[in-house]
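Shown next as structure tokens: one chain only, the form predicted alone.
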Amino acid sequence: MAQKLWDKGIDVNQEVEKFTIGRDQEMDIFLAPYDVMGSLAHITMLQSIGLLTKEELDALSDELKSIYVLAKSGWIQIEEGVEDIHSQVELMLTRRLGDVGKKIHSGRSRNDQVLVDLKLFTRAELQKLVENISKLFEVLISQSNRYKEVLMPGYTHLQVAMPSSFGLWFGAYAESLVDDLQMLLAAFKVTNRNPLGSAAGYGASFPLNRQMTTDLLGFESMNFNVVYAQMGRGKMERTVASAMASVAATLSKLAFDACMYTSQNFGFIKLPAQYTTGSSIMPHKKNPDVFELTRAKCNKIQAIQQQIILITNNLPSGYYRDLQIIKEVFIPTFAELNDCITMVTRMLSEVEINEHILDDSRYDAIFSVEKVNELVLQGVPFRDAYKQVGLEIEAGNFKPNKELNHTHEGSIGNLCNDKIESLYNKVLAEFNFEKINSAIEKLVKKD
């Protein structure tokens, strides 16, 4: 049975229909449970303004909650001839309830349906993403504290530069995730606003109670202006993609470090053998393929926002079918980024650290600044001390003092990991996932 919410009895050319639907049905499966959530909130509001009876609301709610269970379990499919998830849900309702199922669309358009679906989907995916980032953050802080006394070379221009430590290395990426989380929070706040009730972008003549659907769906506020609600499609995805790109950039840089540090020329870290792959010709190889793929995937993720910009940057206000294509590049990104975070977390939790890197004399010169500073503390002007140590190095007479005394905030001897953790937790608390989860649980719970 063909089902299109806009059908007026005119057959559309099949090639046109195939082209315009594209991958929409595939992408809409990801949105299925969220489409049901939006409908549950919408019909509750419709009953409150007299467009549904209490009996109709109860019947529709029961059926929608059953469909929600199917959607959450992955058992819902968009049937042949059915255009999208909105049409599929309405078809399932009309099969069970007859004409009552046709009443759920009053006061809304597919435009605000897909808007609210995407926001609910994105909000839920951001929660999963934040939870995974938190696991990685905990591993990084834990490893930073565990190996805070283990020194390693620091580099500038890929030349050995000054003493660093594994405490600093792990902790640096932990703090990077704090800033990434700040960006995700900003994107989350843009996402957590309700567009439902904007209809096709110009509202409706029904006395809709948009505050009610906002509260039922656990949104922080609504998108107030109905035209802006429609203009927000693409903007929300672009903003979220930008925040995900920030996380991906952190992971990509970490992955590059890990690939470099596992090579025999560095030998700073070692992965468990089961986390490496081999060569078909070289029996000695243990390749860090996970980190290499993480680097590539995360670089690809950083390009998603540019694709969204190019799809949307020359569109005027209002709805256009161009926006459909955003789903294809946006929706799969969450799973890919989460996979990378999960693998990196596992790798770093079991990585083996070389605790004797600086025993090698090739790294002696990194202690040159320590010697310069020591002379300065003895009263030698800095420029004279710098020249003296430089001449010792050139003459091969430099003898490093490997006893370090770095005490300022954020240095080898004072990592400030407690401050980094406190800042992370402060940002994390602002998401207030508990409020959202409570609202959704109440909305979809069967009586």
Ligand code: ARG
The other form holds:
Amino acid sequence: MAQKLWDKGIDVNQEVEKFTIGRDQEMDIFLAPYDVMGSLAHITMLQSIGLLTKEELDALSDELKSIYVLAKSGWIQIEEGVEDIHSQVELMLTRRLGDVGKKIHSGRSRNDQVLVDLKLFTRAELQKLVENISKLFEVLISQSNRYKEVLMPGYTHLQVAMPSSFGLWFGAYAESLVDDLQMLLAAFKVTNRNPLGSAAGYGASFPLNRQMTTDLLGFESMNFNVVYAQMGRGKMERTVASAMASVAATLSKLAFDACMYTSQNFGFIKLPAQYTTGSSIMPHKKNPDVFELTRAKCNKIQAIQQQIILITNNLPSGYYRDLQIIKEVFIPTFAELNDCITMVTRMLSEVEINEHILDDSRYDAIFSVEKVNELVLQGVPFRDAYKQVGLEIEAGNFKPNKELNHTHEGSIGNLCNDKIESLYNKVLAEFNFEKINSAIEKLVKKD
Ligand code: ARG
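Form predicted together with ligand ARG structure, per the form predicted alone context:
And the full complex, kicking off with our chain again.
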């Protein structure tokens, strides 16, 4: 039978127990270090309001800090028969310290405990994600600058349309990440509020100092209303999943372009052979599986928010066990998205570019608008110029002038990558990770 914090001497049916624990023993391991952080802040606060003595606080802090080191290095396991990480940490404390270990749960519930764990976990994961996105952003900007002179066809309806460039192509995805980062920042702000002290969702009759735990954990503020704090379970995850979906959508579009451009029928880019995979029957194949898997994984990631919506949609306010299932949908998404970002960053930094795409006469017609505009500048009305060039193309005697003169902001000749970079950096600075990191360092540091 599982070790349960709520044990009252009644034997629970084994199958019911197994069913209700579900995948918590696996998922809660991700929350372990954050569970310890939450407890460290909580007991510091409990001592400040007289619910623990100084000696008790010191003993508990010491042990919790050792448990934190274990949790951080991945050495904590939820033992056979232990329900979740909250029970495991309390069990470890009582084993080492006896009865004082049982005092830490005053004024809290597993409901606000798991809420704060998830907020702290998500905040840390968002930091890793943002750092990873920044590396991809840098590669995109530097490739855009490097290949700004290299032209390629631009398409509408997948029909050749207008001249484009690798500068534009790479830079477009860099700018897409600026907006994705903005979404992540909004999600980060929703995450960075402290739910601890809401207990089961209705507060407690102790004079809890919630501002103190808010500061100790480096949160920007608290979720004030205790009922709303509990309503944040699922809302925070959905908001973050929607921001991750934004990043994923950027990557899946990029991945599709890359798959298409490596096809022999396009031949715009080539991946180094060691980054491709082969076929068991066709000896010539060098397939872009990394981009294909990125496309599929990132499409899948875009559906995570819908799963969370479906799990939470018809729940009234308050805690329900339904919420537990969000963890197995939400938690693994960070690693999956990060893997995709890392692989795409690597591929794009070493991709080979075809610098002579437009030498092929099949693309000549993409210069038609240049010719029309040239005539307009000579005083021919646009519609007449359009017709004249159209007839030339139909008659097969259109001669493209491949000298481009695009100078406005964001065009081939004026990419504004410096502007895109400064937009990115402005959003990035708003995360203010340093404040959080120094609060957490202080909280878990051994004296
Ligand atoms: N494993 C539970 C979850 O993730 C922890 C909270 C349990 N609370 C409760 N009232 N049964 O939601």
